[in-house]
Every structure is written in C-alpha cells, then in structure tokens.
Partner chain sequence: MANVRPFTTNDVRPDPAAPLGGPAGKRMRGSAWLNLLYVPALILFGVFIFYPFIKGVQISFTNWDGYNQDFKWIGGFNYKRMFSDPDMGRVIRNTVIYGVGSAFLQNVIGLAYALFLNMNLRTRGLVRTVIYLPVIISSLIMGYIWYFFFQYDGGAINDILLLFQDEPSNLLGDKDFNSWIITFVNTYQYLGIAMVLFLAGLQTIPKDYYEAATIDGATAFDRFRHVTWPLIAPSLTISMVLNLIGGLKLFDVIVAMTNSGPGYASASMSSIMYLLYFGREDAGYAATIGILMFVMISIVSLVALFLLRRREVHA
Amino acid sequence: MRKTWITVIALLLIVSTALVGCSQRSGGNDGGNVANDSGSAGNDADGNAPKTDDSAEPVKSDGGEKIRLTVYSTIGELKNQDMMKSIAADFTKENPNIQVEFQFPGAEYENILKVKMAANDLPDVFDTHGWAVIRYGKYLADLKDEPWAGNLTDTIKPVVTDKDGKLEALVLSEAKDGISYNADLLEKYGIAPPTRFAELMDAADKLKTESNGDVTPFFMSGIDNGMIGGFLDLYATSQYISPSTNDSASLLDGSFDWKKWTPLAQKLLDMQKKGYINKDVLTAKYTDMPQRFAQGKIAFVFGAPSFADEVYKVNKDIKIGIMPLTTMVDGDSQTFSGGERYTMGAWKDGKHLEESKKLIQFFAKPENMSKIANATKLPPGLKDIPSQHEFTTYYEQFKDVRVFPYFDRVYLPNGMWDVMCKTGTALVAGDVTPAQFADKMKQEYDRLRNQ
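Would you be able to provide this chain's structure on its own in the form predicted alone?
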C-alpha cells in the first residue's frame, strides 16, 4: 500500500510539472503576432492579442540571432491587423535579421501604455492614438530628419509636432470625424446634407415625420456611452472654439464659465425628447447600429464611418456618405474633429532605435501608405498618397475644411472624457438636468486640474 501511494504521488508530481510547463508556454511566442505569421494567429477567442515578453531582446533563429522589434497598435479590426502584419512581413523579407512582433491590446491599450510609461519600458514602436505631443512626447524619438517627414499633410503636421519643432510620429491615418449618413435615405426624403445645426434638426424632424417613425434620425448607445460623449465632444469645438465665441483661453487657464455648458447639454436633451434619438438609447449597444443603418432605419451617426464594413455585410448596395460637422454658432464655418488616428512613434530609449526608424520608414513608403488608406478608409497622413475607396471622393471634396483637435484632448484634464460620457448618459436617462450636468463638469474639471 505504501508503495502504491508513493507511486501515485510521483505520478501527480509529473502531471503537475507538465501542466505548469504548458501554462508557461501558452503566453510565449509560440502563438504571438509575429510579422511573418499568417492570419491572426495568437489572438484569443475574443480577438485579443496574448501577453508576451516584449523586452526586444534578440531571439534565436536558424540563421542566428535576430533583432526583435515590438509594435503596439490601437487598430481593432482583424482584417486591418492582418494588413499591418503583411506590411511588416514584407519588411522582414528585405531585413531578414529583424523580427517584428505586433500586439493589439484593444480596450486595454491606454492602461498598458500608462504602466509601461511609469516603468520607462515601452514598445520599440507604438501608436500614439491622439496623444503624441501631450502624453507621449517625452518618451518618443525625434523623427523630423526622416526622409518622409517633409511629406506630412498640412493638417496633421502641427498635431504631431511640439513647440520646439520635434516630430513625434508618422501618421498612418488622419482622423476626420464629422457625421456619417445614409445617403440613400437623404435622397429618398429630398434632404441635402445640412451645413448648420438648425438645418440638421430640421432634417431630423422631416425624417421622423415623413417616415411615420420608421426612420430614427440619430443612433446613440448608453451602454457604449462614448457615442453620447462623442456627440458632446465634437460639438463642444463648434460651440466654444468658434471665432464667434472663442473660449479656448479660459478653458486652458481654468477660468471657463461652466454655465455655458448648459445650452449644449440642452440640445442633446431636446434631441431625445423630440424622438430624434433611438428610443432604446439606454440599452442599445454600438453593435446594434450597423444592422439598423443597413436596413434604412438610421439616418445619421456622429463620427467617422468606421462601421461601414459591418453595414455592407447586411446591405452591400447601401451608400454611406460623410460630411463635416454642422456649425453650432452663426457666422462660423464647418469643421472636422480629429488629428492622429493611427500612428507609429519610436521609443527614444529603445535598444534598437535605428531599426525602429527603419521599420517606420518602410511603412511610410507610398505603396504601403496607400494600402493602409484603402484598408482603414481614412485619409493618409502623408501628401500625394493615392487611395481609392468609397470615401475617397468625400475626403477630396472636404480637403480644405478646418480640422480641430478633439476637444477633450486639448481643453479638458485627463479623466474628463469619462465624466462627459457618463453624465451625458445620465442626462438622457433623466437623472440629471442640463444645469446639473454643467455643475458636474465644473466640479470634475476643477478637481482633475488640481491633481
């Protein structure tokens, strides 16, 4: 009996050791997002990239040691992740001594990067997602002498260049957020794309009335409350940074009168009360929107048409249009909100900085920038990059429209985006009034500024 128990214990130890070994391997490079992997290998069932060791140490290969570059990106669509890895695979064919490993952390991107900044242990190359100068500037190498630097577009160059002329990142795609719309619906009801906010509300009323309620003018989600916060953020620029009002100085120095927020909040509440926003706004999800849009039940969506591919899965013949934001203030002209969408910056303290710059230079090639533009359906950050997709003509039509940085990124302290989204949702839920919303913005603005 004693020998039997010893045998059992020994077997358990062997099995335990084997399981530990499997557990350790599961997070390693066996399933990582290496550039020459095919498809989306390494992503879990939810499309999330595995955690890997991104220390950028050389890795062994049949040909000897390779330099490993880690690249972090905010790109979420699997097909676009694969597109980025395919470009990196072409790079490794020309540079067989360099291995490129992509990570796409999704919703955890910002939190992961904040931890890495605190430890001064960042990826070799990473996406600055709108914060190249303000948040990441001191961690990034200066790229102003790179051969592509002089070709940055006139609208994006100031966004990624600091006051001393340091260039923080290559902008792969520019963000130009305005209003996406169902062009078929507007044509059916004889509505020209509005240019003024009052015209937009008139169009909403016509759609709701003449469709007998079958068409909801605007879609928002209280579950994915960034749609509500996004409306407020987009229109705050027109409301407060217009030359007619121009509260930019007071927003920056902390003296802004937050009672001025009340009219903007009231406009959102009015849209809901008049039935211009989907009735299930508090329970609807962002993922509910593409199907309704494809079925002609939604006319307008605030922001870029990043949902287009999901719409085409339901209705491949639908025509989606984009336009600048309508003006909120009389005498003003239309605007886009935006700046950096997808970028590549190089960690200045990385062990392989020259190789990182070489990789970024490869992505800046016109043929690669065209590939990125056609895949993301966004305007490229470099001049004279040919692209051909369904939104190309719109971007060309509106190429001279002013592009302002996202309101919260310039004028609100870190943490206010969440306040704006949650309190905006409370507003449409009837839990706060527009005046109480303004009070909440002031309270949190003061608190976060003083942290």
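Positions refer to the first chain, counted from 1. Between two forms, the rigid core is the largest collection of C-alphas that superpose within 1.5 Å. On a predicted model such as this, the values are computed, not experimentally measured, just so you know. Compared with the form predicted in complex with its partner chain:
- In the core-superposed comparison between the two forms, the C-alpha atom of G137 has shifted by at least 2 angstroms.
- Relative to the superposed core, K166 undergoes a Cα shift of 2 Å or more between the two forms.
- A displacement of 2 angstroms or greater separates the C-alpha positions of D349 between the two forms, with the rigid core held in common.
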Contents of the next structure:
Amino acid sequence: MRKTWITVIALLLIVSTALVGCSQRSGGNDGGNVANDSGSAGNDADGNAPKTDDSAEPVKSDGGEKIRLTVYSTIGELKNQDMMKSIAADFTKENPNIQVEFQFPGAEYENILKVKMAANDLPDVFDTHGWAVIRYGKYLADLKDEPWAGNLTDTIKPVVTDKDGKLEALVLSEAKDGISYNADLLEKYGIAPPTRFAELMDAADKLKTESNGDVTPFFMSGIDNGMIGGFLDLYATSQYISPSTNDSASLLDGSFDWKKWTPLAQKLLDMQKKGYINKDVLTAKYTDMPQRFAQGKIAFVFGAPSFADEVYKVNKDIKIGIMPLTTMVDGDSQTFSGGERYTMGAWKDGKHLEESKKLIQFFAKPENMSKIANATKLPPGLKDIPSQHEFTTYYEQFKDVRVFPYFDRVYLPNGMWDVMCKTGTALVAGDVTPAQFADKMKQEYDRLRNQ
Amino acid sequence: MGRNRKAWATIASLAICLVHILPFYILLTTSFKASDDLSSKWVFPGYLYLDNFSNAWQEANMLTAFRSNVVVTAISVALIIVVGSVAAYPLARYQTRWNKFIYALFVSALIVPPLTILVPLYKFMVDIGGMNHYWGIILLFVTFNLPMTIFLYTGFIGTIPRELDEAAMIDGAGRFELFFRILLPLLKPITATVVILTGVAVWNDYQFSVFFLQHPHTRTITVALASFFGQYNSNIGWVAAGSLMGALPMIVLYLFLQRYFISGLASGAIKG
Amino acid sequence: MANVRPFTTNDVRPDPAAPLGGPAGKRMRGSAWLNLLYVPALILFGVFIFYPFIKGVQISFTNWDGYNQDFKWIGGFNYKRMFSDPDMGRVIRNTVIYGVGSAFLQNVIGLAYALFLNMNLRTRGLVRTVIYLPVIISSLIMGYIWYFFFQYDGGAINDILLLFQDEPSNLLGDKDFNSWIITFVNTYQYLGIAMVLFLAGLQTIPKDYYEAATIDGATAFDRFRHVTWPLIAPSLTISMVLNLIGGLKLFDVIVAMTNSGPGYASASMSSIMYLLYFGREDAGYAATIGILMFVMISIVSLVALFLLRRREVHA
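The structure above corresponds to the form predicted alone; please give the structure of the form predicted in complex with its partner chain next.
Okay, now the whole complex, with that chain kicking things off.
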C-alpha cells in the first residue's frame, strides 16, 4: 500500500519533470537557438523560445547576445494578431539577435498592465490604447528623436506628446470614433446619414416604426458597459465643447456646473424609453452585437466598426458605413472623437531599450504601417501611408472633419470613466434619474480630482 | 409494491440526471455549430462540423496549454499532498494550545479574498523572479490549497486510532518512521479526496494564472480559452469546444478516483 | 465522535498527550520538535498569504489608485466612506444571498439527493457522477454556459418561453431577481459537494440503527428525524461552512453572467472589489472592502460553526 502511494507521487513528479524537459526541447526546435539558454535555465520552464518563423536562423550569427523583447498588444482579432507577429518575424530576420515575443492578453490587458506598473515590471514594448500620457507616461521612454517622429499626423501628435514635449509612443492606428451603421438598412428605409442629433432620433423613429420593431436603431450593452459610457463620452464633447457653449475652461479648473450633465443623461434615457435601444440593453454583451448587426436587426452602433470582421462571418455581403458624430448644439459642425488606438511605446527602464526602439522603428516603416492599417481598418498614425480597405473611402470623405480627443481623457480625472459607465447603466435600468446621475458625477469628480 | 417503488425511484433518478446534464447538452450543441448557424441552442446541428474543435485546439495553443496544465497541476498536487499531510500530522496528534492556534491560522486562510493580496503578491513574485515560471505559480497553488488539505488530513489522521502509534512506538519505531511507514499508507482515501479537490482547483484556476503565467508558452487552458472572450471575439463555439476538451482530463481523473473520494471524505471531513 | 474531531474552540477534551501516559507520554512531550513538520507549510503561508495580506491591510489606509508608485496615507477615511456608501447596502445584501442562499439550497437539495441515492438504486453511480460533474468545470465557463440559458436574444430558456409568450423575457436584467439566478447557478454547480458529503455521512451510520428503529415501529420520517438527522450532523457542519465561504466569496459566475449589473444590482463584495480596484482605480477603497469581507466571512462562518457544532453535541 505504501508503495502504491509513493509510486503515484513519484510518477506524478517524473511525468511533470519530463514534460518540463519536453517543453524546453520543443522550445529549442522552435527557435533553433535557445539551446544554450535553456541548458543553464535548469528547471526553468520559461526557457522556451519565442514563437518566430525563422527556425532556419543560425545560432549566434554574429556572436552577439540573444535578446528577447516582450511586446504587449491590445489587438484582439486573431487575424490581426498574426499580422503583427509576421511583421515581428520580418524584424527578427533582419536582426537575428533580437527575438520578439508578442502577447495579447485580450480583456485582461488593462488589469495586467496595472499590476505590472504597480510592480514596476513592464513589457519592453506595450500598447497605450489611449492612455499614453495620463496613465503610462511615467513608464514610457521619450521617442521624439526617432526618425519617424516627424511623420506623425497632425491630429495624433498632440495626443501622444506630454506637456514637456516628450513623445510617448508610435501610433500605429488612430481612433476616429463616430457612428457605424448598416448602410443597407439606411438605404432600404430611405434615410440619409443624419448630421444633427435630432435627425438621428428621427431616423431611429422611422426605422423602428417602419420595420414594425424588427430593427432596433441602436445597440448598447450594460454588461460591457463601456458602450453606454462610450455614448456619453462621445456626445459630451458635442454637448459641452462647441462654438456656442464651450465649457472646457470650467471642466479643466473644476468649476464645471454638473447640473449641465442632466440634459445629456436625459437624452440617453429618452432613447431607451422610446425603444430605440435594444430591449436587453442591461444584459446584452458586446459580443451579441455583430450577429444581430449581420441579421439587419441593428442600424447604428456608436464607435468605430472594429466589429466588422465578426459581422462578415455571419453575413459577408453586408455593407457597413461610418459617419462622424451628429451635432448636439445648433451652429456646431460634426466631429469625430479620437485619439490613439493601437500604439507601441517603450518601457523607459527596460533592459533592452535600444532594441525596443529599433523594433518600433521597424514597425514605423511605411510598408508595415500599410499592412497594419489594412488589417485593422483604421487610419494610420503616420502621414502618407497608403491603405486600402472597405472604410478608406469613408475616411477620405471625412478627412476634414475635426477629431476631438476623448472627453474623459481631457476633462475627467482617472477613475471617472467607470463611474460614467456604471451610473449610465443604472440610469438605463431605472435605478437613478438623470439628476441623480449628475449629482453622482459631481461627487465622484470632486473626490477624484482631490485625490 | 417494493418493486414498483424502486422502478419509480429509478425513473426519478434518471429525470434528475437529465436536468443536471442540460448545461452540458447546450455546451455540446454549441461546440458543434458553425458560427453562422443561428438556430436555437437546443437544436443539434444536422451536419458534422468539427472546426470549432480544431480551431480551438490550434488558436488557443491547446497542446502547449495542456502541457502547462499537466505540469502545474501534477507538481502542485504532489507537493500539496506531501506538505499538507506532513503538516497535518503534528497538528492532529499534539493538540497543544499552540498547535490549535496554528491549525486555526491555516484554516482561516480559506477566507482571505485573493484580490486583497494580489498586488503585494505580484510584486513579491517579480522580486523573487517567479513570474511566468512554473515554480512561481506552483508555490502559490500549493499555498492556497493547503488550508483545505490540512483541514482534511488533520481530520483524517484524527480518526486513526492512537493505539496504532503506541503499538508502533513500543516496537521502537521513531516518530518519523511511524509517520512515513505506518500512517502514510493509511492516508490513501483522503489523498484521493485531496487529489480531486485540489486538482480541480488548480486545473481550472483563472484568477492567479492570468496574472502569473502570461507567457504564451506557459499559459494554461482556462486562460487560453478566456482569451476567446475578448471584447471583439465572440467565438462561443470555440470556447465550448475548448472547454469540453479542457475538462476531459479532470472528468477522467474523477471517474478513476471516485470510489476513494467518498470514503476519504467520509472519514476525513466528517468524522474528523 | 468528539474525540476524533480536532480543534474547536469549545473543545473540552483532556490533553491529548495524556491518554498515552507513562513512559510513552514522556516521549510524547519530548517530541515537540515534530512540530517542525508543519514549518514548510507555515513558511509558505507566511510568505504568500500573511505577508501580502498585511500589505493589503496597509493599502486600505491609503488612497492608492492601484498602479502608481505614489500614494497618500489617509487614515481611516476609506472605512468612513464604506459605511456611508449608498451602494454597500445592496452589495452586502447580495453577498448574503449568494452565501446564505446557496449554502441553504445546496444543503437542502444535496441532502435530499443523498437520501434518495442511498436507496441503493442501480442508477446510483450514474446520478452521483452526473451531479458531481459541474464541480469539475471551471466556474467561469459554467457562468458562460448558464448565460446561454438566460440570454435575452437566442437564450435557451427564452426559446421555450417564446412558445407561450410573444416577447422574450430579460431574466438577467431584473435587478431584484437576478441575484437569485446567480445563486441558482452557484447552487447547481456546487450541489455535488454537499451531496457527496452527505452520502459520505450516511455511509458512517451503522445499518443496525435503522433496523433497531424499524423493529421499534418507527416510520420512515421517525427514522430520519431520530437516526439520520442527528448522525449526519458533522456532514452538515462541514458542508454548510464550506458552502458559506464559497458563496460569500462568489466572483466568477457573477462576472460571466451579469458583470455585477445592471449597475451594481448583482454585485457581490468580491465583484465590486474587482470593479473598484481595476475599473475605478480606487485600490485603497477596494482593499477596505476586502477587509470588511474577510471580517464578515470570519464572523458568519464562526457563528455557523458554533451553532452547528453545538447541535452535534446535543445530538
């Protein structure tokens, strides 16, 4: 009996040690050049080679030391992840000593990066997804002397430059958030893309009544409540920053009268009350949306059409359009909200800062930027990058529309985004009134500003 | 009458089975459906479609993930058994005031909310260089499964008559010898219980693995599958297929150890 | 039974070293060095639980945002905030539903199933395995599966409801009811543990007790009331306490099914802690809630343990 017992444990240990051994060996096969490292690494499972496609690369090609760069990216689509990896593989072909290891933590990206910042243990290169200056600035190296720095587009340059002129990151793609819509549906019901908010509501009403409720004008999700917060964030810019009423000064100095938030919240509530938003707004998930969009059940989605590929999986013939945000205030012109979307910044305390910069420089090459733009279907962050995908004509059409930075990044303290999303959801759920929402915003705004 | 009653009971038991298996049925239909198939979740597809399985297998790097899971789970469970059973011995046999306190300390760790300690733990792990290494997370798993393990072993050893100790010691066996030669072999049933409970916990872990094993080569199954649930991926077919594949080893393990599992619980958790 | 149960606070057992007495007893007292055996476990605990936990307690006295290197000490401010936070009432209510609700349901149904399976049916093994199966699945995945049931659009339950009504029902959107759905899912998943514990408990009851009772003319209910119920008391204690702790710490299922919503309607202390920590960048406050949670679970489980143990003694 004792023997069986001990044998079981011994077996477990042997099997697992063998597996660890395997992992090292297979790692060696993958990269063909880690054999040296893993030998010394002993029981160290991390001795794996990164996944690169250059298995033919000779070991120690020029006697230099092997360097491994870790790159974190927020790219979620598998196809685009492969595209990024292939560019990295090209880089390793040119620089056999530098291997690039991409990681795409998906939904956990922000949490992982926050924990990493707390422990001061960041990846060599990482995506700043809209937070280059405010959140990640302290950890990023200055890239203003890089050869590509002068090519950043005029809209994006100020977004990733801090007040001392430090350039935080290479912007692979810009976000230009307006409204994505089902062009087929709009055509079917004879609706031209609206330019004013009132027109948008009229269009919604028309879609809802004429389709007998088959079409829900808007889709939002209370589970991925960034969609509700996103609506408020996008339209806050139109509402508070316009030629006739510009509250930017009071928002920045903290004297903003939050009673003004009530009408905006009321608009969201009205949309819901009139049945313009999907009935299950509280429990739908973002991932429920592409399917319904493909079935022609949804007309408008606030934000960029990053879900397009998921839609095509169900209905490949559908035509998706994009347009700038409608105006909220008379006399204003249409706008996009935006900022950096996918970027690459280098950790300033990284062990391989020079190599990181080299990698970023490689990604900044026009042919690579083109590849990225075509895959992500977003406008590139550098000037004169040719790209061709189904949305390029729209971006061309709207190239003169002003792009405002996301409202919360400029005017709200860190931590407010979540308040806006959660309370917005509570508003739609009927838990709070627009006035209570405004009070909550004021209260949290004051607290977070004073922190 | 008696026979009738039994027949009814058998039917009722099958009905219970049916109700409890429903979620697995839905998981199964989902895993065999193409992504453009929008039919009801109740309907089994009328075609054979295995892409979800092959895609999940490839895209989630399931082979690598399986290896990670097996390594981490096997070593963790082995260490949990050794450290836990050894620690339980003095706690069960020498119930001094001090040892009672130690025991309470161990078991109270069951209550600690993981998020409260996440960041300090992470910092510490970075400092000792355990990030993305199997040994780092194994140490965590061992520690966080010890409260339950010590609880079970202490209870179980308590049910083994002390006379056994006495007899062995009269025969001149030392304390250590007594433990390893006499007691350890008797711990088989409770060890089966511990293997199942902690094995499942480690195998399915998400909260720790997602932070401490981020590297694609050390990623575990749950983390790999969760990445399909990103904001822009709604590959529910893949997740369903991946979950089925990922759960299989634990189901097999459970089926094998089931017999000991209950008798182990009977004496470890209940009599103890 | 008392002499084999280890440490309860109200243990009245004499010094356990005593029964050996004589020379053996002396040897016993001299073997305190055997306590070295739990030193490895103690070191692991110290390093990976107690040390970080104390750090966590420290965080609760700061205004830390969760990632910046700098923060301010703000004394007991977060604690003051917590007691005046209007959302906390709901969160505590939900946490109690998840904890007490699931523990109650799991034990009632688990016991019923165990008694039923104890009838020596041929399907016994099958049923036991099927009911235990969900325990083996990751609770995150289990949450997603059940989301497919309760989903509004194309959800499995709505597919059936639509046969009887024109509109699908948004079950998870019902802010007063959805915490019960989550409780149900948690119950479904971990019912197997309670059942197995009761089955194990039933195994320990000698058959002749029942025979004796039957000879005395006791009905099935009498037998349950006077034989089974008192003798499975230890199973009940363990099952209750384990399920209470599990339910009070509930996290994964909530995230998968409602993400604490709508608003905070289905948030538990664990899930709101997560939202505050990562979402609102309010790590100090999140840590404070963590401490409250620790205290609350400790009190609830100690009270439950005390009451249930007392019942065991009386029985």
